[in-house]
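Given next, in structure tokens, is a single chain: the form predicted on its own.
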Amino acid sequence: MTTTTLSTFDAAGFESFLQERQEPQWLKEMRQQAWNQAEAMQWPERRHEEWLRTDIRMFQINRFGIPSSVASDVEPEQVAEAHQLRAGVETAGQIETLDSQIVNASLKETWKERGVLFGSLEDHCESQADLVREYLFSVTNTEHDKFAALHAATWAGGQILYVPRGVVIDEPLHIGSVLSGGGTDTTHTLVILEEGAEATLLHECNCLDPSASGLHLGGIEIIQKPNSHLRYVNLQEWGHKTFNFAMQKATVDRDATLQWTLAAMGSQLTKVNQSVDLVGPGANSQVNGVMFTEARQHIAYHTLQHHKAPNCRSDFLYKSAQQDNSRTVWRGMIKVDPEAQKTDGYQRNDNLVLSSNARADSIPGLEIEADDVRCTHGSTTAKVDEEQIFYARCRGFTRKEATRMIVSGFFQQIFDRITIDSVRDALGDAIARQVREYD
């Protein structure tokens, strides 16, 4: 069993970093490129749009530290206890990681023969070199911040899903991301569906220690060739004082689907940037968000749904719940190129505020250059109306429970979405424990 220890986010412990890991030579120049590129750039001011509404002067990185192996008194039992999506279903595999470093990986056999690979990232970078290389950062962009180039020089304990042509996984497979408290998660994910290839991905981010701080610096990258089909799950519960940073990608080609379905009930501040690019005509993509807040909690996602060829839809659905002192941000974005004509494209988000000093914002927006699509977009924000409550309350319910059915009635129509009953089920019962009275 391992867990980590932690070289400071600077050059020196960069450099120790790097001389830890037995790394074949490109990976190690990719990830000094980065750092590099890290180095150079300033951290994001609030100045600039896509920080206008999210403050990280809190955020100070000397806390934390670069993960590094080393022995652990953590038991993987204690690590598989924090998941939830797990509970009553049965997997193809699993992958377990704490503080980066992969403590378990299984594959049943039936497909390894058929030739998926689902482990250890790093290994198969030893093992698979030239697929890796092809598609590792080949998705997200690198350069985009200073989280996003430090993520890139210093990842760990990273998971890879590989399923060959004409491959239909009609098991879930299950990843399982556990930081201890005060650790740092740099875990990336890369999945990749040849064509006509299909899978269901469970990802579940927790802590052993809910109340817990932490850091995560996070990428995921989902390639999609043509005709393949994906559900992918992730479920976001790190601890209320974890900070947590993402950039989120997929590539979507022809006659592909995903179906993306998030909840992001953890940390002390995220700020996400999701996109799905739709690069082949006929591409078709949904994505499902849940944000649930408390406390002094901020969640921050940025969505990007860009039109790159014909005949393709997109469906984004985001809600949001904020209670407490809290606040969600989401801001998000159709962009049409001018060759993706007969697009049709499509993004909500809804808010439900639970106390007079919670705040949701909520900014859509459309850039189109092709003049033959259907795009809409909407927003609405809401409190609980006290008829409701009042009427519930008449019928022997008390305000907790009036406000727990309220709240869950907001989102059934996220939880209609979701075809897996274990991950609607764990969706539901998560939100529910939050839901407190209000004033």
Contents of the next structure:
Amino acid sequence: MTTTTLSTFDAAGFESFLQERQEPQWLKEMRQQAWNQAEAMQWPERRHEEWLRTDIRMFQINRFGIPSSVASDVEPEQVAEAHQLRAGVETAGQIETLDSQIVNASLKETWKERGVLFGSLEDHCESQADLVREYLFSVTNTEHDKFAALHAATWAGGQILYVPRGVVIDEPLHIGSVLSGGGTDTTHTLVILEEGAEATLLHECNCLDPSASGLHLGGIEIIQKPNSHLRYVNLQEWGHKTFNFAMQKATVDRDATLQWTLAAMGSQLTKVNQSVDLVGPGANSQVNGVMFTEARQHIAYHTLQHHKAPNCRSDFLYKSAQQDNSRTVWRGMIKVDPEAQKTDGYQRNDNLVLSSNARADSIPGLEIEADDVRCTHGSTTAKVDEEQIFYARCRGFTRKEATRMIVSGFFQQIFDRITIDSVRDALGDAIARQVREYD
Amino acid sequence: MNHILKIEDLHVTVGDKPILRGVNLTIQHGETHALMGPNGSGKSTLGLAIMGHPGYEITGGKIHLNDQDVLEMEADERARAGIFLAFQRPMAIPGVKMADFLRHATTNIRRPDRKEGEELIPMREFRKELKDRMAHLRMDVEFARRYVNDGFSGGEMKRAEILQLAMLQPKFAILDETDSGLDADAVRLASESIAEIGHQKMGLLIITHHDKLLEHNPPQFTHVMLGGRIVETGGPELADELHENGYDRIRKTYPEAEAANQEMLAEEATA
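Given the form predicted on its own, corresponding form predicted together with the partner chain:
The next block holds the full complex; its first chain is the one shown before.
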């Protein structure tokens, strides 16, 4: 626990946050503008469609501080121990943060020599000002709501991955974001793949104390130039009293492919907007998601597959399981612009409700303005079948073993899409940890 | 060791409807029993009640495996004690590979005291055993990689149940219409397989409508169930008679049981 007084999310707090940082003028202005926007905005209310199912009255931002650069007394080893995706993986580089402060950032020389940038976004605002200015907040909308504006004003630490034209990074890169008890993380992740570039990015969010509170106000921006290929994995295991708000968006150009796999396991309350824009002909995205909730967790994802160009393909599969009194919300949309002919869009969300008090809201949506497209969507919600459990018990499985097996079977379809062993293992472990016994 | 599965005056209800009305049956290890009877007489209920299906309430009677009170045990404890049911309608478990399912099941059955989370049978060792068993049963190895009963044809499900029987090697096995949905060749293969796996090595209770499954498994005892009771017990000749002449004689000889049977069928139809 740090004893330093942190800047709070108010005008004075923001002022001292700005003062404390030695940042270029353009960035200070950008932050100030976003702050002014945030000040002018109300907190979202339940009458807003996006917040209809997500109640944030319990959230009080004044309980949290804006990330500061005051040194923490947490040892770097503790941060490293929290990571799960690195086991057995030879990485090209890694970035570790604690409460939005960079603890460690490294990239192999061979990739540095080839012009790859991978490190603290803060630092690159100085050293690569032109590049960062061009792309920072070019993809996500900082005016979407008060959370988005606050993130744009107070983001700290952050990561940038820039892969130059034609460079293929054949080892995964790793980002580990860690929250301490009561900490705030406002990480912004900026990924830029130039034409023909390739990379795999493993990005995980963990906590030092699973039961402690915390705040994440985050943003992810992915920019893929033509014919680039990105595999991006997000594992979110924030503590179960953490509030998690994020805007995450990718823009995928001609013949580029994006495989984005995420697992949302942690937090008390999550509200994420995840979007993929397909902006060049032949762009291809595959989004895979796992949500698994317990106790009183609430995880809400609003997703968009936006076809802006012809001949693009978007594949989307979320599998969600809910136990205890928890709830997940998925509201999905495939949007096809008039010029996006020959679109192939797929969207599916399956839910496995494990307790009578748990709830799954699953709302697919299509908005199609082109006339020559193929778009399908589906949503299923089922309970664990007692007959399945009995069958397994007749083969010697305990009730818990049977439930765990059925739940991991339910998620198998996602596992089948994951090609990285460490990711499959970490996800499998995370799911197994979360399964409890049912009567 | 000589094991005994003993069922005494077993009464079972579903909801508040009586299904079994006093079943008595003793099976010694190594014996083969055929259980026959018209539809709705309670044969499947007996199998599920022996395994401890939560939907079947035991309102009277006892089941003992040697000196163990089976009715006090959970379904998985019964399985670990050595009782097996080949389901008439096996459940699909999507996303779980047959091989993984069986590895876990086999470990639990062979090591009844295994705690959750303890090591399973080593993968390599298990794979070899499974492969051998499957070859023996003339099953394609691809089968092990498929999800448990998911998208299986009726015949494939029954083959899968026989494979489980072979792997788990129970003391007592109840085979509930393991021949239904199979063509003549497949029934013959099933009959041979069951004989090979279980004949004289287990106590077998074979529930069937047809004589083909019994071809390689001649029963020492044939039981006829009607209206939730075993009304007649005989040798192999009783099975032959029923195959040839049907249940008319039985129905006439036991009018009360027949009335109960009709009542149960009528209730099933309205439910």
